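Heads up, the chain below is alone and in the form predicted alone; it's given as structure tokens.
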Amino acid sequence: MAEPATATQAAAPAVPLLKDELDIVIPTIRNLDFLEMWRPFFEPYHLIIVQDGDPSKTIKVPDGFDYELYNRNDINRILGPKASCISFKDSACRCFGYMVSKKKYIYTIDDDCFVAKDPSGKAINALEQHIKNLLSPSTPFFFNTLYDPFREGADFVRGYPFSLREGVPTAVSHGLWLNIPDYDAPTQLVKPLERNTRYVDAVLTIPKGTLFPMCGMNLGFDRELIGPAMYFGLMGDGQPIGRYDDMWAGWCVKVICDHLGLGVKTGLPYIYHSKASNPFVNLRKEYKGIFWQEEIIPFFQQSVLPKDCTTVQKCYIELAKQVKEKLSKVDPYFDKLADAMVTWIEAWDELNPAGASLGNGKAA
């Protein structure tokens, strides 16, 4: 059975990569004792903590960490009326941290995720692996059967086109989980004791034209390349759906990355997911989404962005328009979500004016 690394095992000295270029974003409703385990890896970095729920509650952060903490009162103060686009009582609130960050890269993790061990028993520095993924190119246009050709000990296989071997910039690094898998409620209910103990030593680029279910609990991305598309939607309090925040962002991100010629990687690194959420609570949050996704996913599969969408913001506004036109018939919620997507971009550009008009890639 997979077990988390102990604090001692995690205490190997780490050389902090991109120390001044990366923020760690953590959504939470509780004290952040879990950071003690991550101290050897996280302490050199700046943390952005987004407190969900009751803003009068005091969240305790272990000594020695450099952090800023935002609660709902702060979000309302900073965004004013546009704060309506940030979810309440849902981990989707984390995307506020992406918006206020001023760094090039973001790593986001949930507070029930611990340091995992590789098969040799060594503590895994998840952040370091995400950075390696992001700093090496992706290969979305042609699949390499040795997976990531830029990893040590791998290369492009015979028959791989030389014209595609430079790859493209990597926008997203999607990590995985040992112990509690990221299952939906029906799967949790029929497999309550299932645990993931399989460690697969692989990183691969998700091919162009292929969607994936993005999980936000162990995720790195290049904020300058794809940040404005990392909106986790309207979830939680007052909304008819939950637990689709990261997946909604992932579908939007993948369509936009495909259009702009950017890459998305999945695989390593692993974290140890310690706690299974209640499947009955999850079912109440998910049940509409389970039906809706059968129409949402074909919508994204068929979505085409115009050539003049040359920035993430333009792409996202176009996607919002298409959501309003084509998904509002599924449920009025999508009309509201499309408006929130536009509000999100307006708020992003207000807080990040320098990047509002910059191109992020090359339209396909």
Second form
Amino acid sequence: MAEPATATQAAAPAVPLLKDELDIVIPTIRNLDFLEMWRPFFEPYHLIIVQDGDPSKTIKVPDGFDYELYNRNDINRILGPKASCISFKDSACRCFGYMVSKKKYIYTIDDDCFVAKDPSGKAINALEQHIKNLLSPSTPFFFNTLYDPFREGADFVRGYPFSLREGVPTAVSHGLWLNIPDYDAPTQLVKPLERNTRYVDAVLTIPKGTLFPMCGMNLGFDRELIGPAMYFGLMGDGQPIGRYDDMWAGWCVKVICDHLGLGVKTGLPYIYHSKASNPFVNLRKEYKGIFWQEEIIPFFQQSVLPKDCTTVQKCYIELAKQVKEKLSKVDPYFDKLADAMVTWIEAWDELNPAGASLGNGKAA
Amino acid sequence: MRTPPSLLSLTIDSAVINLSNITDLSPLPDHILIDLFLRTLRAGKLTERVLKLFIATGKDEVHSLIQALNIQVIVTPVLPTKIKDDEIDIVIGAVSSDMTAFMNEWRPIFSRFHLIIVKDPDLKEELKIPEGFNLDVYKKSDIDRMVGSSTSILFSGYSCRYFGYLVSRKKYIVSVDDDCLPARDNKGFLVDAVAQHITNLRTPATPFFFNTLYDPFSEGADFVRGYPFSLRSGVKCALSCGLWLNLADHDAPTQALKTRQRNSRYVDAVITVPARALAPISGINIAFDREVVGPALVPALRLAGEGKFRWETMEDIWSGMCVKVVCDHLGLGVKSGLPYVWRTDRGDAIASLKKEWEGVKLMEEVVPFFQSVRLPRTATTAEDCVIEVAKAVKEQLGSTDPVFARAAGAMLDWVKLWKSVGSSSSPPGV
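Any chance you could show the form predicted in complex with its partner chain after that form predicted alone?
What follows is the entire complex, opening with the chain shown before.
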């Protein structure tokens, strides 16, 4: 039976890796009580809180954390008309945090995710594992049957070509969840009691050309390598769809990573997901997505980016063009989404001009 | 002088070995039934199905024995599909002569099944195989008789197991190297590698989209949010590649560099290798659907300096790439992960380094070739596909190194053999 670790069990590492190079982005609409449990692991890092919903509500951040907080008013103020690309009443708003961050790495986590325990009972420092994943190469061109060859105690297997053993830079580290698994609404309705208790002690690179469902609950990425592609789409209030924000970003990210020769890892670390959302509410949000994904997946699988798309922004703009061309006929929503994708890139480039220095931003 | 066993005793022994073929025990007289029951117990073959057979006879003595011995039917985890023992052949290539420890360690798992043991034709010593198994042993004389010496395929060394694939008549084959023993999982239980392989083969594979919770058909798992529903029925799984604890399947340079490294990480997952992703498929611990992909496991790539240690071979890696390309073309799946076996320490990586370099260099050509090979739509069977791949090997790699030209020839010979020998039944000679 999976159980979360308690705050007293969590032991902070002696030297927090990438302390000044990583921001933790947390979307919230309720409260941030969960941070107490993460304190030993998160306290050394700078937090970016994106407050969704009613901006007049005050979200209390536990003492001792260094943070900047943005509510809807801030988003509108900072982006002006471009704020239309940031979702409202959906955790997709978190991508605003990616945009305003000035750091090289981002870790994002949901506010109902707690510290998990490994099979020996030890509290898992999820952030540390994500950093390890991001700092070691990926191997997308050939599948290693012993999983991540750069982990301690592992290596490449017989037959793995030596010329491919250097690997490529890792752009994304996708973590998993114990307890409440990330199922869609129909599966939740059929299996309301199923809990993920299987701790799979592996990290692996998702091969080039293979798409996957990227969950935003426990996600790390290299903002410099792939940041502009991490747009979480138009969801929530006023939109026909929800709970596909991270999926959309994941498909865009994977196509672009494959094109640019970057790696995506999945597997460890695990967090403990405590809250099962209402499956009927979820069904209403996902309903259209379940049908649309049958068109969306072949679209991404067949998408080819031209050779002159050499930066993430160029790739993303090209993808937006293809979305408008090929997916608008599925639903006019995609027309809007394609426009929002372009707006996002414009906003990103405005807030992140080339040559800007790293450092904590301040909610002015 | 030892008294020879009676005819009755021999008959009962034979019944114990062939329990999987028996469906009704009620015609047996009571005293024979009891004797059979006790011998079944001693041989470790009392499974749930067999117990039910005995209970179904309705005989009081059997019932009292069961009570007295406190035998209970344990509710085992339900596997998605039932394993029919008579659909499986276990093929072992004997590269070492003394199989006593190997067979005895595997007895709890292997004794239900029919085994095909193929002796490496180069092995001079007689094979030592313990009693109590339902098996057929093939030696050099059998191989020569059945395929003749005119074919270019050599079944020597690790490739001897392919002969077993050829003569098998079963749907599924499970094959492990003869230096591997059953492993224990994280909870300390013995891993039934055969059951896990068959589960992998009997549940669908999902090569077109990656499921982040790994095999969605395993207990306690499912497809995650965002997985297209049209892809959730999956495709047939044709090949199951297991892993190894202790001595992992590293190449010689890696093992020589990390002499003391042993694999102790038990990763509790089965993954479908995505379509068009290639992987080095080790032959040390595999299972496959012989009816569907049998011809695609080809004994073709023989290194000039091939030896009697896995570090000195590449035949399985070549064969595995072939199978993956064929599976991708035919819309079949390949799984990797569980089950684990325990691979005993054997050989000297540094000594093998001298021979291994050849294989390591060849992989640099082999991988780009397989990544680029495309099969025509007209190739709709495994045989067709192998012929096409062989053609491509000859065209694209034949001039690079003579080993490839030979491999192409061997692949074509293999398909011919599969069509002739593979379709007629012939027991081994005495």
